[in-house]
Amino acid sequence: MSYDVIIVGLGAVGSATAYQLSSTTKKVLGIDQFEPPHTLGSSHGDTRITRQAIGEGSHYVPIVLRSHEIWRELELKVNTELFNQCGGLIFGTNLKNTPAHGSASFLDVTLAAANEFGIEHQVLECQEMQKQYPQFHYQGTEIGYFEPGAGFIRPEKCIEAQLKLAKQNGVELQLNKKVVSIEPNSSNDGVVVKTSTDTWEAECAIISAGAWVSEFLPESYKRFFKIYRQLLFWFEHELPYETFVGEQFPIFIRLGETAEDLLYGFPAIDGKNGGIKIGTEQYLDSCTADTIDRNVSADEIEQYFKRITQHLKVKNNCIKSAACLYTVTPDYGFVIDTMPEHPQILLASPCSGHGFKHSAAIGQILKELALNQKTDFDISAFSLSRFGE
């Protein structure tokens, strides 16, 4: 069967291109070997950090900025919260020495971005916060970035959301099928997408595959995508309830000396019994989507405890516990591109642990690139050919 466009992928980026082209008159097909949204790649987890001055570079800014518009439109459409603005506060011991997904100046890079922008924020300084948010452990030196309209995304749902959009629109989704290969066809004018029962051709196919983008790429490009496993932890909070809602504890991203010193969090949104919930982050030992370890150890609890309670004021009661997948390219930087050769295979790996707050943009980036083979954002900095061959 033929489709204009076929969506390999229904994660984060998928599910929102497909509610983009389900806006056009454009025959769509999206297809996924799960059923979205589900608990085994990297959009789970009840939430996700979005802010609007981007510590990776303010390329992303525009981007992000759009996402917002986007999440507000569909909570209209849909009458579901998916993004709480809770505001955000992030901070270090250094505004210059602050590691963090391949910026080696995050904070720095942040408050640029701010001011470039126009984006409302606060500089503060260690007693500033202190005063503020007494939830955390200070070492007496720290300088933060407060932004109030940074917050949450609610990634399960939002992909609920445009997935449905997108079905109620005229798309047609495949669940539960595993696509084995994307190629083009023998004229190099469009694709054929196998799966082991089925072969659908399109003009255009979208890899937005997340943790098994590999296993459609050429082996010269293969290793440019790196897969680490990355644990999330519910802890108890150690002061009272009230001081970890949403009004009173913003999310947080608490910077160190290198990128593995970053810890994440979330005011409480589960009730007085829910714990707060507080990311890590690890690039030493890479996994595979297929391999990955999906338990957490009583002892990886226990040694992420030790380290967690030196900045945030929380008890030894792990409530529960996740792991999740990041893809991370060398520079930790997007790619949406074309694959080499053939401009009708659409790549999208907006990855580095830092892409779910942009997907909702990138979605309708990825329908303007289907359509017309460009688009008003700005992606130079995310080609692939940036890291050769």
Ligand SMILES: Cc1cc2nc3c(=O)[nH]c(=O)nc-3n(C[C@H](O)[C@H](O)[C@H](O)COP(=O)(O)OP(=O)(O)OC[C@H]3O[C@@H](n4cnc5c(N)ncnc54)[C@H](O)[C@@H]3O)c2cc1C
Given for the second form:
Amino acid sequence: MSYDVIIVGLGAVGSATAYQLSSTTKKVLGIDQFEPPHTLGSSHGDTRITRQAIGEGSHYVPIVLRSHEIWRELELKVNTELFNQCGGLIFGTNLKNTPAHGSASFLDVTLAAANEFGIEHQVLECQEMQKQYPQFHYQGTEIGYFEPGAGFIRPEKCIEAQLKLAKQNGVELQLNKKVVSIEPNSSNDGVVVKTSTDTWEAECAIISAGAWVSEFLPESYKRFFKIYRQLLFWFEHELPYETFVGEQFPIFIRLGETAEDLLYGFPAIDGKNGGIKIGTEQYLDSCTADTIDRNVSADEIEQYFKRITQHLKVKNNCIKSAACLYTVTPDYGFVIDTMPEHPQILLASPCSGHGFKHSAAIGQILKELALNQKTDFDISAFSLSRFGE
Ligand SMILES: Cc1cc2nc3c(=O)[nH]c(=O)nc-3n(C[C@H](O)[C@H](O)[C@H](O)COP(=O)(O)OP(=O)(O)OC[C@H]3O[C@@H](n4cnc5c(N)ncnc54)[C@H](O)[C@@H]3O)c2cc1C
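Please show me the structure of the same protein in the form predicted together with the ligand, now that we have looked at it in the form predicted alone.
Zooming out: every chain and molecule, the one shown earlier first.
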């Protein structure tokens, strides 16, 4: 069977691409080894932070702003809230030394991006933060950035909505099918995609396989995509529930002196007994998508509680926990590129812990690249060749 485009992997990026391509007349097939949304990749856990001024670099700003427009468009189509613009507080003990996601001065870069793009924000001194956000413990030297246009997205609902609309618009979906190879055809102007039982051909393939991306890369590129297990916890709040909802409590990112000190969290969106979701990051122990330990142990909960409670007023009662996968490149940036020597095979790996907020527009970018070999977005920072070979 022959298609114009085959998308391998239907998580955040693949579902966005399927949705974007479904507005064209192209014959599109989307394949996933599971049934997205699922809890085995990088897109589960109820919420993802989104921000307008991007501390990973201002080149991400046009992509996130377009994504915000797409989430709003989608909300109207599926009549479901996907994007909650509850505001976002980013703070550190100083402006410059705030390492996160490959950016040495995440807070400073955020502020510069806000100024460059005219994004509404406020800079907060520690005293103001102590008054406005008593949910945190402060050292006294903190400086904060508040952005009213930041908030959170519902990852599972976004994937579900995009796949539903893509299917309604004629994209064919093959679920529970693991792709075992994506190869150029004999004349190198098309692709052959195989599972253990099926073979499909297309003019173009898009690899959006998340933490499994290495399975489709030449040997020399595999080392540029490392997989890290990351933990999420929902702890009971110490202060009254009302102080963790609405305008009282935006999404937050607390930056420390090393990348591993970073903590982020969300308002209490699951009611009085649902707890506060807090995310942590580690870049010391890598794993693979197939060998990751998906259980969070009691020891880990205890260890992270001790860390989190130094900064946020929560009780030692973990209501829920989850393990999730970051795909991390050497500079923590995205890869959106064609495969070496095979321009008909596109690769999109926007993880490194900050990809969901951009995924809707990355779907548009991949559509444009698949159909026209070019996009109006500046993706020059996302080349595969920047890592060498
Ligand atoms: C704990 C955690 C917190 C995060 N927080 C944020 C945040 O606050 N804000 C933010 O913007 N980003 C955040 N991110 C990053 C963001 O969630 C990811 O960048 C994004 O979800 C990655 O999407 P993806 O499409 O690349 O991968 P996925 O959504 O995992 O999709 C990959 C898909 O490919 C399929 N697949 C793989 N191999 C095959 C195969 N051989 N055959 C068929 N199908 C295959 C998989 O089954 C899967 O469905 C976070 C990530 C994690 C893990």
